[in-house]
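This document starts with one chain, in the form predicted alone, laid out as structure tokens.
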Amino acid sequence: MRIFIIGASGLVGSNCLDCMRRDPDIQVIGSHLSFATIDTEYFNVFDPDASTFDLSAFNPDVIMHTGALTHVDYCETHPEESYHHTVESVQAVLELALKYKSKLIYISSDYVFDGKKGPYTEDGPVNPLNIYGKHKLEAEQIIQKMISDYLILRVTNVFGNEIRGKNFVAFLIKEAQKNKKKNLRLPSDQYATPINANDIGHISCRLIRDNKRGIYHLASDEYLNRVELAEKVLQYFPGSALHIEPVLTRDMNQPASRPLRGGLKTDKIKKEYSDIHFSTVNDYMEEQYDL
């Protein structure tokens, strides 16, 4: 089987790229646009020709695409780099997708809900607040119009390894290790089910190979705000001079709306495979530490 894997230098690609890499039985390939990696290559789905990777001559099975503008408050300000980025993308992933008759995985978010009633259902009512989710969502209901043979896979507060360390985890060890006092401002209303990258990728693996269809929420099995979130990692730094200051968001003054009640439910996911298992926050930070 071969896949190729759009934005495969960020973390979810990463990790994705990682664990398929590991199976015998699929040649995977990954791209960057604006952030190269030594495993990944140049690939723009805008200008494919004038990419360095010749897509037509992999001929992918599968296409997964997890690129994306990421940054909320970005996205609320800069609401046409955002659809480009989002909405544009996607129909472009979905002209190839067409063109090689390849299945198309797409990553999403929850933030297509309000988080008035989180966590949710694949078949929750869904009801964006922000410019983001507002795309994601016409994302989604592009591919589903589009195409039949797609995957749509919705994750949140992603965490795990990557180069940049952009992660809101990954940027916890690097303040704590700096042993310098901050504080950090923090919501505590603000609540979603935080899941390894890693995960990510072994799941995709899965669905891939049994070709499953549709939409699966994938989300480990705490549920927590960005405060508890951020109290679980530093209890493995004691001498830290982090200090958290629990905030209301009303209070942050941040440009996108929030989701209070987030997060995803997987019991979509857990029904049709009774062995897996979400790792926790705690499992990555014994993983990291050999604790």
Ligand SMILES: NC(=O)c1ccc[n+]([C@@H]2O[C@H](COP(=O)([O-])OP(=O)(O)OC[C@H]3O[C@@H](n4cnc5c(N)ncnc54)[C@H](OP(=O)(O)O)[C@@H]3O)[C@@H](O)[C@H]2O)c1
Given for the second form:
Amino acid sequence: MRIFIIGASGLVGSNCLDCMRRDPDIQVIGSHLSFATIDTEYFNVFDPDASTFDLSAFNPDVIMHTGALTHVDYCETHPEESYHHTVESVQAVLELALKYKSKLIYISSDYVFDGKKGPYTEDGPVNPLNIYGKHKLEAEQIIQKMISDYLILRVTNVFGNEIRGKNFVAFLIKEAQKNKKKNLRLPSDQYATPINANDIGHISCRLIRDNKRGIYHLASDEYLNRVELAEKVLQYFPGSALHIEPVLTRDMNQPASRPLRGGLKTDKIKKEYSDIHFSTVNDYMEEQYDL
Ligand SMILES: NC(=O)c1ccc[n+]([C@@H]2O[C@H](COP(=O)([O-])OP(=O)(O)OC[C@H]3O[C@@H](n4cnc5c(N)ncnc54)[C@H](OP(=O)(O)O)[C@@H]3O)[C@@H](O)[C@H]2O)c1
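What's the form predicted together with the ligand like, now that we've got the form predicted alone?
What follows is the whole complex; the chain from before opens it.
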């Protein structure tokens, strides 16, 4: 089985690359765009011929697209750029999937929902509140219309190991380790179901092996707001000088509206895989610090 991961310099992509490399039945290539790593090849979905490897020769059975513009507020103020990196990039990847007759895996988000009644099942009513969510939904819809062999994996609040340490949990760990006084204003009313990127990698391997299709929600069983999530991390740094100030979303003046009760339900995948276990934030922290 040959798998090509677009965006393997990022959080989700690098963890998927890591998991798939350990599977003897999988040959995998991962790509970066602007952030080169020793594990990745250069690949721009808008100019596939300029890549540093030969995709035709690799002839992927599966293409996993994890590339997108993920900064929600930036997307809100730069809608054309967001459209280009999310919707147009999916169109470009779809052409490749059709050309190589590959399964297409797309990583989507709980931001396709409005957050009035989360957590959501796969068939919950979509109604994105912001540009990022609208573009993720449009990308999903294009895929569903144009290709039958697809997997759309919706995730939210992804954390885990990544070279750039950009995710919220990694950011908190870095800040806590600096031991410098800092006030962090965090929303106490934005709820979601965090997931370890490593779990996305493992579960993707199983879904691919079993040739699954359709939409799946991947999430831990924890339903946390940002303050609770931060507190879970900071309990491992009792001497930290970070101070968390809980605030309401409406007082944060964020450019993009947020789904407040977001998050994802995982009944579907658990019904199909009774042994699947999603790790918690505590599991991750204890693994990091060998506790
Ligand atoms: N992180 C979350 O909490 C979260 C939540 C819900 C959904 N998601 C979705 O999960 C996916 C992965 O997110 P992430 O957090 O892993 O993002 P990330 O860390 O920012 O990684 C994105 C990756 O995509 C690459 N990329 C961007 N545009 C590209 C293009 N035109 N051609 C080729 N590669 C391109 C980037 O390359 P360079 O960095 O090398 O330029 C990077 O490797 C995204 O679709 C995101 O919407 C993430």
